[in-house]
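This document starts with one chain, in the form predicted alone, laid out as structure tokens.
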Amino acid sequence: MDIKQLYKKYSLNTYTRLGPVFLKGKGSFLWDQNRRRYLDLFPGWGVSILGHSHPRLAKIIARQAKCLIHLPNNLFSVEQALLAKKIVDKSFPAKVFFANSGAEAVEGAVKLSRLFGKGSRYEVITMKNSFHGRTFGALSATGQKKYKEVFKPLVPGFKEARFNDFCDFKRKVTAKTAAVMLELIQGEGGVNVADKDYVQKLYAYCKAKNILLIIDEVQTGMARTGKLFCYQNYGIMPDIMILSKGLGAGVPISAIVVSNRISGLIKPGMHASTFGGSPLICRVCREVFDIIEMDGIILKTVKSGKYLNERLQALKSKFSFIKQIRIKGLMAGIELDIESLPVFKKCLEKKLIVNSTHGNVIRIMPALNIEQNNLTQGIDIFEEALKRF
């Protein structure tokens, strides 16, 4: 059976798929149809924070599937309630809504900002080079023209400010501004890290002007940056936090974490999700939290992130076409003077999976529990690939 031909014949052409057909994953490795092994330093597009097919997650999925898989959200679910409590206990006083994807959660956060603005305030300021998702509201919030141009007209009420430019942000604020939505690290935008001074000024300004601060932690949440949530690196507390990707470590889930200050705005019937927060998915997510805590994942992330930074800085001094290394925890962007896609392809030839983003950036986001010898092996292969350029 030719799997690639089946894709060509039956799947909508929305992705540029490259490489072999994969059959199996374990930890930081994937195996293709020909039993060739690939080292994956970008597992699941940053989703699989505990690697592929973690044995504890596989066991929990099987056990919970025998008990209860799905339950409609007009009934009470033990697992959903316990997961909501876990998230709040680990973040800030809030209430939680569960959905299935980061884009869905962004849409819900935007709706909450509209409720907060009560009609007279409805504008949301986002940042240039941001990425918030592909659905219409999330796409309208995204600060990258290449994703939006062919779908105009978009949803009104969004304005863009320059990232890390507090003065430009203030210039965009009007009497209609209800919220600002911010990625503390712009992943799809090239792994751009927010300055602490900028974030704290923005936070203080929003508090003074009664503007909601929505922090999009779809990529940065769940220990990726050396803290459980990235906002904890900045000494702030958001009004709304958006989680997805690593929250499920491979299963589809997102969460809108809404501060108690504004959680009472939304009433029954105003928002819903058929599949959001099923017992199966929530049980897996609770196990993800337990593994992060019991296996010391945050400390491992800090240690591995320091090592990764040292290795990448050494490569920067060796290869003149590496312009900059941007890294926090185990989220790294290598900005090049050349296009990054050929570098990605060369790595794939050498059985290493990384990511090409923003035209000239290689993104590395390995599993947080990756063994150091595997990380070393990956950077060694990456260096060999770079020699071709």
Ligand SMILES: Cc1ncc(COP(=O)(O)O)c(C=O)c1O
The other form holds:
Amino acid sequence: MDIKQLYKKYSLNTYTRLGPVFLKGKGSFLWDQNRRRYLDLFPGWGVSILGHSHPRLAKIIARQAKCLIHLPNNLFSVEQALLAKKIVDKSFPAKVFFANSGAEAVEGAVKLSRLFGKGSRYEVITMKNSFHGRTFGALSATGQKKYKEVFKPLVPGFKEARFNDFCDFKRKVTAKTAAVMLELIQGEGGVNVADKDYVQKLYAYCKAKNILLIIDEVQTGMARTGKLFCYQNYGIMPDIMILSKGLGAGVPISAIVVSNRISGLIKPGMHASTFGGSPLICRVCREVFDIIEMDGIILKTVKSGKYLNERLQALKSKFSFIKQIRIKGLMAGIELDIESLPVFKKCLEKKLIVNSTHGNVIRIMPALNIEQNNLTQGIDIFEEALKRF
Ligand SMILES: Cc1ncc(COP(=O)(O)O)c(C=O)c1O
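Which structure goes with the form predicted in complex with the ligand, now that we have seen the form predicted alone?
Everything in the complex follows now, all chains and molecules, and the chain you saw is the first one.
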């Protein structure tokens, strides 16, 4: 059966798909239909933090599926309650709402900021170059024209400030500002890391002016940056934290973590999600937390991140078209003087999966439990690919 033909005939044409058809994954490797093996340094678009088909996750999915898969949210579920407790224990005093995707959680956070503003304050400041998702509210929050232009008119009430520019942020604040939403590392925007000083000033300012600080940790959460949550690198505490991708490590889930200062604003009937926080998915997420703890994933991330940084810096001194390396933990962006898509394609030819974003940035976000020799192998292949440019 020609799978690519089936895609052409039956799938809505929303993605640029390249490369072979994949059948199987294990750890940091994928196998295509012809049994060729690919080393994946961008597993699941930042989702598969424990690699592909982690055996403990596979086991727990099967076990929980036999026990209870889905419950409506008007009934009590053991697994949902335990996961909410786990997230709060690991972050800050809060209450949690479960949804299914990053964008859906962003929508919920924006709704909360509208409640907080009580009608007179409704504006949410987001950052240029940010990415918050494709649903209408999340798209309106996203600071990149290319995703939005053809869908206008968008949802009103969003304003853009320059990333890492505290003065510009202050200029954008008005009497109508209810919240600011920030990625501490802009992923889709090219792996731009927020400065500590900037974030701390923004945090203090928001506190003083009673503006909500929403931290979008869809990509940075779950140990990716060497702390369980990226905000913990900055000595701040968000009013709302948004989690998704790595939380389920491959199963679809997102969470809005709402600090107790404002969690009372939401009342029954104001927000809901049919699938959000099912017993099956929540059980898997709890296992993800356990694996992170028991397998020392945070330490591994810090160690592997240090090694990755060293190797990438060495590549920078070797290839003049590498402009900058931006990295925190195992989230790395390699900014090039040339287009990054041909580099991505060359890597794919060499059976290495990386990501091309923002036109000239190669993004690498390996599984956090990647073996050192696999990371070495991946960077060696990357280096070979770069030699062609
Ligand atoms: C920071 C951030 N927020 C939100 C989203 C949207 O997530 P989803 O695609 O699950 O809706 C993404 C997706 O990449 C993201 O990186």
